[in-house]
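First comes one chain, alone, set out as structure tokens in the form predicted on its own.
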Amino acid sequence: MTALAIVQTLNGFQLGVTLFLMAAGLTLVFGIMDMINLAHGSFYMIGAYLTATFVGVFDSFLLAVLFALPLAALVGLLVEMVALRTLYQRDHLDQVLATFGLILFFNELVKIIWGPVPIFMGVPEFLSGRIMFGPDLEYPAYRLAIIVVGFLVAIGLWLMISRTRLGMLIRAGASNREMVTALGVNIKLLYSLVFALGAGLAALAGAMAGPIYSVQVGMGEQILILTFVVIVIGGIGSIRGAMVGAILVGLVDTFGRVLLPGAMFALTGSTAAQGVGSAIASMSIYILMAAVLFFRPRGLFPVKV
């Protein structure tokens, strides 16, 4: 039982850090630029496809990621400059419609380039084993590597946000962008950098998810809803909130899916109740979000204004 709890906790952390990589960029874009970007999941998909392509070219997962991330960030930069820059002064409905159109555009573009058939990318050979924590406790090395990378990125983002001039401008932009503009900061350049950073982080999440899930068209939409839940729980514009929210969502979702169906069956002895448990497990993160919003309407760590 202890081993199961530890393994599921690690699974929750693995899902959590993946969500954090998605949420970190999206919450900055939303918090600083006041931009609702439904196409953020497309960069997750593009990162996975580019990584799968470069793995075939270099036969090395690390090299593939190193080439895929800057390219995905460049795609994000171009999207911001060409399609989104004119939407900053528009209302949120216009932004939602425009970025939904970008989702359709990227899905069709991916079909044209890579085809509609999912791509299966193997786990890197040097991470294909399992880490032994005890006689009855082992965990896949690749999933553990995802957790480590996620936390390293979180530390790097914290250092950048709290210790660098760029981070100071980002924090100031999240709190009062009009004041930042009035102080002579090139707000367009800041927006472009933040958007490219967000696209790169989403691409990193997609690259690491590729060997676990199939790389397929529309994969970004599946994780985008969870990402928005993370942002709402953590507080819009807050990196710390994104991290805490992502871990909470990862743990609640993982333990809910593992424990609730069995608990309902144990209580009632009915397979129908087991199905109800599965349904409640699927809703668990939304119940968590509702509870957080009831007590803290602006999220756990809202940006101070």
The other form holds:
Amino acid sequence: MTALAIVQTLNGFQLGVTLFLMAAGLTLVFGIMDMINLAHGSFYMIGAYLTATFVGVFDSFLLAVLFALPLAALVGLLVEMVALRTLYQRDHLDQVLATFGLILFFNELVKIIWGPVPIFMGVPEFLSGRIMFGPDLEYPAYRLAIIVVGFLVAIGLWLMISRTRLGMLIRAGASNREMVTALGVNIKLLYSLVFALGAGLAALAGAMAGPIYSVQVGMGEQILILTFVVIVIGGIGSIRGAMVGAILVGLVDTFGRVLLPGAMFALTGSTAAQGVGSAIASMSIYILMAAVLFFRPRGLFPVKV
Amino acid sequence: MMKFASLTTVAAAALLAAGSGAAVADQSGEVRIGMITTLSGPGSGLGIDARDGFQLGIEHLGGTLGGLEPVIFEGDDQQEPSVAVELAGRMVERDEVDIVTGVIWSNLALAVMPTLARSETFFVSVNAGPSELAGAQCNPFFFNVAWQNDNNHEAMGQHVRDEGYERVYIMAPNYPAGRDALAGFKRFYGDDVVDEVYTPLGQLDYAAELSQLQSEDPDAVYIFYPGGMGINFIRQYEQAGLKETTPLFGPAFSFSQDLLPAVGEAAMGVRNTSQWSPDLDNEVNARFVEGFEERYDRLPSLYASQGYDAALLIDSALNITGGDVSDKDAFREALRQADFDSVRGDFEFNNNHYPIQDYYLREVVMDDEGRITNRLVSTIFEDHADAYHQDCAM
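Can you give me the structure for the form predicted in complex with the partner chain, which would complement the form predicted on its own we have just seen?
Below is the entire complex, every chain and molecule, led by the chain shown above.
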């Protein structure tokens, strides 16, 4: 029983760090540029497709990721310069519409390049086994690797934002854009860099998700919804909030799915109630979001302005 | 503003003119067909296969249907019922189609049915086979050229029972077709399953459910996960180490050619049930499989085979009526006869316009060229009908 609980906790963390990689970029762009970017999920999809393609070329997962991430970040940079730059001054509804258009554009583009049939991407050989923690406790090595990478990236991002000059400029640009510009910082370039960084993080999430999930057109939309829940819970613009929110959503989702149907069955003894339990479980993260917003309308870790 | 108004007036006039022109053209050796299917989004693989199979059918018939020139109006339903209804309305009103085909998803089929029935437009479903249209609410304008939703699951229920597995764990997405699937499985397997788990539609990660399943240690697992959900589940099943310990079974939808390339070796050796297989030994099927690969550079899925059969069925009915679709009763009678050689061999319609046909056990294997595909193992049901047809008054 405890072994199962530990495995489920790991499952929750694994989903959580994947969401964090998505949420980090989204929350930076949202918090700093005040820009809602629905096309963030497209970078996740592009990251997965590029990695799968490069795996075919190099026959090495690590090498493939090394090539795919800069390329995806470059796509992000192009999108920022061509399309999004003109949207910063517009209101949120315009941004939502325009970036929704970008989703359709990227889905079609991917379909033209890679075709409509989902493509295969295997787990890298050296991570294909399972790690034994104890007699009844084993866990897929690849999922464990995702957890490790997610936490390393989180620490790296936190160090970058709190300890480096770039991080200082990002924080300054978020709170007072005019002042930073007046001090001679190229805010346009800063925005572009932040956007490319966000795209790269989403692509990393996609690259790591590829061997577990299906690499297919529209794969970014499903995870995007969860990502928005995460940044709303965590507080818009906060990296720490994104981390806590992501882990919270991962754990609530995992345990909700596992425990609620069984609990409903135990309460009523009917299999129909089991179905109701699973329906409630799929709502659990939205219930969590509603509860957080009720008590802390600006999220768990609102950015101080 | 003025300019905009006048532009729309002109456009409307043009549309009206086009519409009336079409009505006249209807008499001149054409058959007008509306193809409503899913061409974008995560479900597009299925729709594209069905459409491509239908197109290939027409090509193999020499570019005609019953000697008439087919005029095809294609519409992408985006897997949205509202879009499908809008397309159906437009095709009936403006394009004046004689027959609507396509439609992959049961909820969409149910949504377009009132429009098509009201306008007395024949609807040949290439996939969606909801139980609602099979029993008491069966419709004289609805034909299904694939199966009734429950059928493939029923066949697997029978097989898993025959194999003597006693502790079976069954899973499906929490939506109507998922519930139909598990009900169909239990109709022939029996009610005593270890656990019956419903997951949210479109779920990506099954790690939590798989850990739970592992702790129950069942003898076998039955799943219904079509499209991307199937890819995710099957691969995660293997990654969790379950494939070596616990056999996995499913209907063809979870192991069809549209997902196998993406699932990879994780699907190898898995048994699944279908009314069709690429290696079914008959002349039409050989021509279809070969032609599909040549034309589209990929192996056909069962959705493609169903699209292909839809073209053959419409062709056969038009041949019987001499190309006349206007006499609805005569055309319905012609469709009912199903006077064509199906890629799946024996095929006939039941009183409710759903197929009576054989259901096969298939196994996922690697072919000579190293591609993962399905191979026929045995026949589970012969001339199998659905469980609802006696409630249909037709």
